[in-house]
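One chain follows as structure tokens, the form predicted on its own.
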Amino acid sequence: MAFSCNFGIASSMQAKARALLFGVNLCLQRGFDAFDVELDSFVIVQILNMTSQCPWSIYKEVQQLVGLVSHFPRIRHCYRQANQVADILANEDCRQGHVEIYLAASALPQLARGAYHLDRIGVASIRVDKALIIHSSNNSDLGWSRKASEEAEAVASLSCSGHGRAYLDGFVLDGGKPICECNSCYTGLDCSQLVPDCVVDADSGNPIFLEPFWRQNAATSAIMMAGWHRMGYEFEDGSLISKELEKKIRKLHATVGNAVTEGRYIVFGAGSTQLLNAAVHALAADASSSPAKVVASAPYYPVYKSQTDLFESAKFKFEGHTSSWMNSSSMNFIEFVTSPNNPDGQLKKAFLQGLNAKQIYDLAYYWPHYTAIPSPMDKDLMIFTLSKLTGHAGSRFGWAIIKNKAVYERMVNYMDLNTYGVSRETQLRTLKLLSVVLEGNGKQMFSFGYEAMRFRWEKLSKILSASKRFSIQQLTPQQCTFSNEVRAPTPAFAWIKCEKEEDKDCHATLSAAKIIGRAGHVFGVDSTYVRLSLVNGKDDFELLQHRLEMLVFQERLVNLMAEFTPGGHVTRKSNFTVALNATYVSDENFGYYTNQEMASEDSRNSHVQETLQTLY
């Protein structure tokens, strides 16, 4: 008896659970009451022989497994390669969409029965472990390029549990083998060990939820250096930006729809950080005797104020809100405007107007998988950054489109004196990335990235609609031009408020539930708000969204017990210790809680479920 069965959107781990799940109750149905089980997923089998933490993504279906667990008393791991069959007909699933049980070896599909005969008749499955290959020093037949390739697979053969990952300049073990770095909350050689009561990191804007799309693109987005590529200033032409690549912006443009390009200059910089900085010291050379105020309207990325605090320039100075000088229009002023915003996703216009006002546009998430494109931009100074287009944070590249040919020859000079370009290592490989960003028209890498944010945010927003006790920003749908269609909404970060005023420190709230985000003062704001980041790893976003949820249950239980309480009075201390001594709870709302001592907690916590029944 075999099957297959499309489980929907789900991890590799979500997937073997709950393939699992179904076929223990399936030989269940079918009169099979003991059996064994290998499975090829050693963190499930470590979950369900006790050795291991479940994480809450699979909670839901490891407890069930649990309370089977008497009838396959023996569960072992094996390679995939020992479980060809199962592999194939998982490759079925994905395929085909639709459950299919299969009762005799004839009616599997045609691989599958193939790999099911070579079992039976004991013909063995070869596993090369790619980690452990050695190359002699001495093999003068693999040219460099094979080498260098074959180190790269051998460091992304290592799956680290699907929690971590390794790294060509990670560290090594004695002997030359990678690695792990694992994953925020997870430890172990293979970063399969959740750690308990981990701190969630949603403060950084590590734009990581894009490292599966590029996976899956793994062969069309390497690319090979030799030793000897580009070791020169400047390239062949004498300039310090590759034609090739600028050709290549002004069509990702063209192709998205969300800025002008045509009769523009284009500015290459270490990330948009260096660009920013360069484009306040080229407009600030138009000010008069006294300094350009630099402004925003708040909330406020901080980099803008913390940088030009930095160079305590006498050209220019940081003088706050937009809206503390719009009666001001006979002095200087350099406006960032931010669209869609950070911290808030809204789309902003600038708010100050006349010949002595200038504005920087810094659009680092204008693109289809952050928000709807209603219109190509065209403005006087556009800022972009390969870090929230395509997830490459740590290549440092960013690009400036510029009207006035004067301001693009100041930011040019600022650019050579600074760092004098950008390095070639970097733009080759951001030539390559926007090549396979561009390929079928940008629809496949923009399709995943909005389908991955709009899926974060309908969470969170669910989650949060149950409170009273936070908020999260209003944003609507738009039309948008690139997919020709009404999108919903898809920031990169939440902005949280706290309406409670016990809660007036937002961040020092969330920080005791173990959620670390980044406080709205530092976005020239009140401390009721806290920004969170939405654009992270899979692992965080689902400890973050694990974290919210017991807050907001907790929140909703204190509620409950206090209709039941003299005074109607229950402080949160009283709460938090009720919640966190209940087993767990469970509905559509509020997913799965707590990975501790599942399978004898029951007892202790009836009572706590008794009350907790109340709610649902």
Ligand SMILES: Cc1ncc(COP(=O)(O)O)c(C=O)c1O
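Keep in mind it's a predicted model, so treat the numbers as computed, not measured. Positions refer to the first chain, counted from 1. In this text, the rigid core denotes the largest set of C-alpha atoms whose superposition between the two forms falls within 1.5 Å. Compared with the form predicted together with the ligand:
If you fit the rigid core between the two forms, you'll see the Cα of residue 45 move by 2 angstroms or more. Relative to the superposed core, residue 60 undergoes a Cα shift of 2 Å or more between the two forms.
Fitting the two forms on the rigid core leaves the C-alpha of residue 187 displaced by under 2 angstroms between the two forms.
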Contents of the next structure:
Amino acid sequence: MAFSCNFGIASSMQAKARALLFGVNLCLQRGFDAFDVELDSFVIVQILNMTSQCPWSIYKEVQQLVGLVSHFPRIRHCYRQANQVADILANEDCRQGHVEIYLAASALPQLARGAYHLDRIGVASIRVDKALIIHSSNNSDLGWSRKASEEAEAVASLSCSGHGRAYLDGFVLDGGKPICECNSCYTGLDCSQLVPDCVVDADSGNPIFLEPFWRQNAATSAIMMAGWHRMGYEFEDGSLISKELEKKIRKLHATVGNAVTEGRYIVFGAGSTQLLNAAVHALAADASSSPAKVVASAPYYPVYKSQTDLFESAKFKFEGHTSSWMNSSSMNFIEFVTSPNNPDGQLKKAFLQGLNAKQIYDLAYYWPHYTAIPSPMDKDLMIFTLSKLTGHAGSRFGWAIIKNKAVYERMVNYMDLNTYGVSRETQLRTLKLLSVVLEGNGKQMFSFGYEAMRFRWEKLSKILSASKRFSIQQLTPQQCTFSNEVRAPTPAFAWIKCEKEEDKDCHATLSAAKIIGRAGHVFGVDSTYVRLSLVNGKDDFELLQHRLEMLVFQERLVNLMAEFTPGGHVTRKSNFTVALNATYVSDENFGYYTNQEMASEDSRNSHVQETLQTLY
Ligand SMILES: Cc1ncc(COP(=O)(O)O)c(C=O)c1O
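Just the form predicted on its own so far, so send over the form predicted together with the ligand.
Let's see the whole complex now, leading with the same chain.
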């Protein structure tokens, strides 16, 4: 007996857990009440054998399997290659929700039938081991790079249960074995244990959401560097920037259509952070007697202020919000324009106009995964960063595109005196990464990035649409010249507003629910706002999603209770305490409420009713 079934959108672990549950139930329905289980997911085998912690994403399936385990006391792992029939059936093209059950070998699809017959006559399946591939290269012509690639592959092969990663420069055990660095709510040597009651980090803007893309493209994006790689200060032509990389950046902008680079100068920086100040320095040089006023429209990226304040320059000074200077007759403004804006994702224009106002366009997020690209930006000074484009924040690479030669020369001078250019290793890595981005005219990476962000926005919007307590920014869809379609923006951050008086310290409200965001006052606005990062890794996002669901569930429960309270005698506060207890009950059913496909509105509502009945 065999089957194939489409389990909808699910991670491979969820799909395997659901397939196992389906298979076990099928056996029981057909009268088989004792059987062995072999599975090609090592992690699920460990979970069912109680040697590993169960992640919440498959909690519900695992609970049901545990209830049935007496029927299959032996559960073992086997390699996918030894599970060919199941593997082929898993790849069968079946329609959503459609189940195919095969009761005879002759009914199997052709490929699966072949694998089944080979299995029956005992033909061995071949599994090629990565270690073997490397070993066989011992005999090839690879010279100095062999050892380095062996080291890199050995570290990369550590799976860390999918909740962490090991790095070449990470900690090692005594025997030199690399250690997993776990995602924030996971722990253990192999990162398989979920930390109970963990606080979600939605503060940091680390763009780890793109990591799966780079894992899929590990071969094409890897670089190998000999010990003698570019040891000198300058490139052959005496400059500090790679001409190949400069060409690649121009090609990238032409391909994406997000910035004009023809006839413009390009300067590289250690992340855009360094270029922001280089730009202020270069533009302020024209200032007359009084320091140039550096301004931005609130809410604004806080580094503009903190960095400008830090330098305490006689040439420039941070002077707050643009709106305070609207009708001013002052001279010499340098305005930071961030588009799309951090934190609220809006496409922005300069506020202050005229000869005395210069602009620095910070276009860190002007890429198709975050926004529609209505047209190429054509501004005097534009700054971009690798960190938000490819996710490689740690490489510290940014670039500025500059129209005016004198401004360009002042920025080059700043870079010369500040760091004498950007690390040559970083430039090499960036060159390689951008080559991958440009493959297929940029469609692969940007589609991946956009789909990942769109998925997150859909989840978030659905959760918050049920709330009157929290709202998010409204963004208008626009025609995107890169994708040739009208797209709703999918910005890096959710800009949450707490709507109720009792939640006016929104950061504190969310912290109490174990969500750490960045408070509104950091961006120059009031504390009813909080920024939540949506670009973190999958684990962080899923936990954030869960915590927000709990908050909204709690809110709905309070409202329901208010409706059910006879004579309205129960105050909101006492309702709230009861609601918190009730929510704790549902928190124990972690997977029940976070697995969206499984937790339908009806089942939630009936759970609310049950909870209410037990409470009264
Ligand atoms: C608007 C904006 N500009 C600049 C930066 C700095 O980026 P990096 O220094 O990584 O290039 C950030 C980082 O979060 C940002 O949000």
